[in-house]
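Shown next as structure tokens: one chain only, the form predicted on its own.
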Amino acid sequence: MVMPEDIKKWIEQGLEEARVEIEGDGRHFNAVIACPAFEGKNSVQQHQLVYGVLGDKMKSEIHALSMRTLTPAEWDSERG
């Protein structure tokens, strides 16, 4: 069973300087991800970067992933 910590690790390994928060029950996960690579990209492009990192895990190991992507400045602004 995939744990939130697994997805966090995979994303952090695949996206340099990513900040990741994940919650989930082993099948359905919610993520908030901030990464410098998201700068200048729209939300679809940002999500595609994350899906690219997770690759085949999205087909076999992760049933559902809802994500909110942010630039580092947006992350900092929200978290004070």
Given for the second form:
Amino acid sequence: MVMPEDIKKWIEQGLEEARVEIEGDGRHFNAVIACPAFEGKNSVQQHQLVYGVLGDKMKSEIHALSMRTLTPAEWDSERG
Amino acid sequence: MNDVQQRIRQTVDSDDVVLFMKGSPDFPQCGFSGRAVQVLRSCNVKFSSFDVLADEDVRQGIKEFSNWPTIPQLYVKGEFIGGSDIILDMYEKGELQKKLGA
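Now show the form predicted in complex with its partner chain, given that the preceding structure was the form predicted on its own.
To see the whole picture, the full complex is given below, headed by that same chain.
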């Protein structure tokens, strides 16, 4: 079974300097992801970057991944 | 473009607002699809829906169509808007209503 930590690791390996907060039950996951590569991209493009890193895992192991993507600056301002 | 991609293009262009989802608006078969329907209904906008569970070719083909591996997918005037997270986020910011002209 996929654990939230697995997805966190995959994203961090694929996206340089990514910060990931994630929770989930093995099928459904909720993630907040920040990454410098998100700068200047819209939400669709940001999500596509994450989907690209997860690749075929989105078709098999991960049933549902709900995510919010942030630039590092947005992440910092949210977390004060 | 192969047949499936062409068929998806035609469906996307068949109405101003098109939602690819699992199930129907009245009987969504997935929580994320249901959430997308709720948001569109809150915007009081007329939309067409396509049930990907009834068409395996489209269910797979739609993932390549917009380089987006999940369902639901919302299209407005032929443009891919996003999946359920983005739809909800835009709604909360008032951006979706603007996009829909609602």
